[in-house]
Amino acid sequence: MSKPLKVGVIGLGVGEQHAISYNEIEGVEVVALCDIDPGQLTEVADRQGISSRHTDYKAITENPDIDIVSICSYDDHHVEQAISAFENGKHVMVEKPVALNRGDAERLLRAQQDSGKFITSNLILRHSARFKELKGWIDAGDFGDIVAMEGDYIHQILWKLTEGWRGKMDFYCVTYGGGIHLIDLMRWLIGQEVVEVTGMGNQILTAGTQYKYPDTIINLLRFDGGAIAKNMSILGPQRTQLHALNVYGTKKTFVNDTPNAKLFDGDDAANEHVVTTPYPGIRKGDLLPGFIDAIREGREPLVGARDIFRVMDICFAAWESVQSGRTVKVNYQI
């Protein structure tokens, strides 16, 4: 076993869960917390019975006996934040999104390759076994030539626009926070990067509310390899939670539902099969193992700088397409 590995978390909701992840793993003990609520800092540091408690994130980026850092902060504080932690010598664990613009997550990825230490975010649909099992069928060749994809982020958490930290924020999108795990999830899936965007949203939902952006937004993708796809991102649906998905191949086609997924080789009812895998089957620290195994082994993870900057590049684009009304080209930083 390498020396063990020492890790700072900022921010106390999701948080908490990194921490107790991180404790459950051979080597790496949490050793401080900060959050800028006294009261949550001190709830949840009691419940994990962590003495180190701080308001102030440079108390946790600027320790230089942490090793690890994870940003799971409001979003407007994931930048500032992780390059501290970068110019301090921290690997770092952002929660998504990185950045709120274009500007900021150019300035975080040059700290992140300035620094030799590696980022990962929270990406967790890659993690899903039934998704991982998926995405072996199409590298296997078994669904052809995929043609087109959809992926919705599915939730009734409007709250989080109306009464939480989100509707107070200058700037969100839905896009950024929902959508952005299945525009994640379909490029890995086939290994193709997406071109260009077109985008629409309405705000609905939300009307007459602190919340001043779209709550509902439909972007189209293409990616380089000839596939298009649709990503919905909507907070508000009278639905149960759903990571809606739909593969569409010259050989099968898959789609994603609860509790099991179907699998289609033909038209009729005997072309119709029950996919029993889990789903989601995760929980929000399951990168992290994986995260401290590249760390040891100095390799990048499985979510890495290029796939988390990639992603942020076609979110970007997707607001872009939204306010401008036009199809707009993908510009990758990395």
Second form
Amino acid sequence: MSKPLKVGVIGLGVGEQHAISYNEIEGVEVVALCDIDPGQLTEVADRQGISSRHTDYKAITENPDIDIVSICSYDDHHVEQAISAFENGKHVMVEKPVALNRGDAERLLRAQQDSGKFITSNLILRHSARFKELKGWIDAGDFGDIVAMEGDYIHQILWKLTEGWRGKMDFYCVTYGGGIHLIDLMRWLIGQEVVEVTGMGNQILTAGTQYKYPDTIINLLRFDGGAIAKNMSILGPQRTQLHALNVYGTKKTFVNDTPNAKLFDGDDAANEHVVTTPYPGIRKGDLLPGFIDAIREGREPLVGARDIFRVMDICFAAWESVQSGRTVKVNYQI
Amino acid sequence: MTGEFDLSNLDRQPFDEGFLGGPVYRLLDPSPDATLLRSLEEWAVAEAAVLVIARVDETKAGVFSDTGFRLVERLITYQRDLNHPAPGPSEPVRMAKETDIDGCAEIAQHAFSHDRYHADPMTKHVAADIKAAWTRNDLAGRADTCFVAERDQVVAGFNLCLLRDEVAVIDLIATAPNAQRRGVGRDLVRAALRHYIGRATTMRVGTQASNEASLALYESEGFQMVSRQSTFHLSAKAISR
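Could you drop in the structure for the form predicted together with the partner chain? We only have the form predicted alone so far.
What follows is the whole complex; the chain from before opens it.
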């Protein structure tokens, strides 16, 4: 048995689920919690039976006994907290988006690379059983060449913008919080890199609210292997939630839906097949056991630095395009 | 509203809600399919449900894999016919009195660890209090008959039984942690069997598959397994979107 790993969690909204998942892993123990809200801190720490409680994140990131820090605070606190954790030699799980602008992302990447420690982020659709199966088919060549994809984040959570902390931040982008999941998924599924992005946004759903940015954004992505894709983030759809994903290959087509997906291998009715593999079927802490394995084995986690920062670079280019009205080349820093 | 769900499929759980501070539901459909679970998950998130409980036959539990539901218990139900005699307890077991309530509630605070409340990180903080309150309710009149065993003149365990249509159900049974391995549980089961022979046709008890001492006890007292079920908990807070 390897040495026990000690974890500190910052931000106890989703962070409570991180704490639960870590504590379920053998040889891993959550030893300290942090939240800026003392009431939330007490409630979660009592529920999870953790005695070391802090309102200052540095009590976690600078604690020499802690090996791993999970950062689940507001998005605009991620970078300073993650950099502090890396400077103190911790492995870090940061909720997405890890950063809100290119400069911050570059500083974070540098801190991570200098530390020699691992980073991961909750780009969790890769963990869904249905999408894992789809990747297996694509990797095996069943789809032929990938021609086009549509990957959309469709979820009615407008209140998160109009009432929650996201709307109170100086800046927020729905691609960074929602569409990012599908950008990561599409990039991972086909193993190609995005070279350029064109984005458009509007603000009809949240007009007149405290939220001041587009609530709906559509990005078009061109991949280096030739595939093209659409990525929409809509946070106020009049429909049930869905990670819409259509993958069009030269041999097969995949269409996600609930409860079942469809797989086509031609254009006749007989060419339509049902995919019942569970979706989404994921809990918030599902990537953590794999992250722990990676740390113990000294290898990159399923979602590692290259994935995280490349997906952020695509998001930054997409937002730049929304603002400028021009197609933007993606400038990768890693 | 993002989710829609047929509410006739759910039963509110006011007892649990008193401890968990938010809406708690039990799924009534004994064999839900993936479509139903999917819409239930969405609905639970939209409603910020603190807890949704689902219990299904073990053979139907596969549909919960890769959902937001967490397996919290494998429940085994045993049954014994009451048409043949049972041996008596090795030491006397008596009916509970009102003055036993505090002592039994104290045992309940510490004796349980295999149940679904303890197994779920979102409910374990109130698990001991739930068991204590449940014990008090049974002793205050919910149970049909309450048995108490003593060791060294101190209450060492209890067996609280319900009577449902000629079936005696062991609702809660516990031995104080410091009195375990002294035959207290066996005495309490035997006392209940003796009491209900002639008053009920069968005795039923549910226990967790993880509770090996308990499984061995019931099997050695002539109980036979009649069902294996899996209990799942869903917390809106735990689901990733």
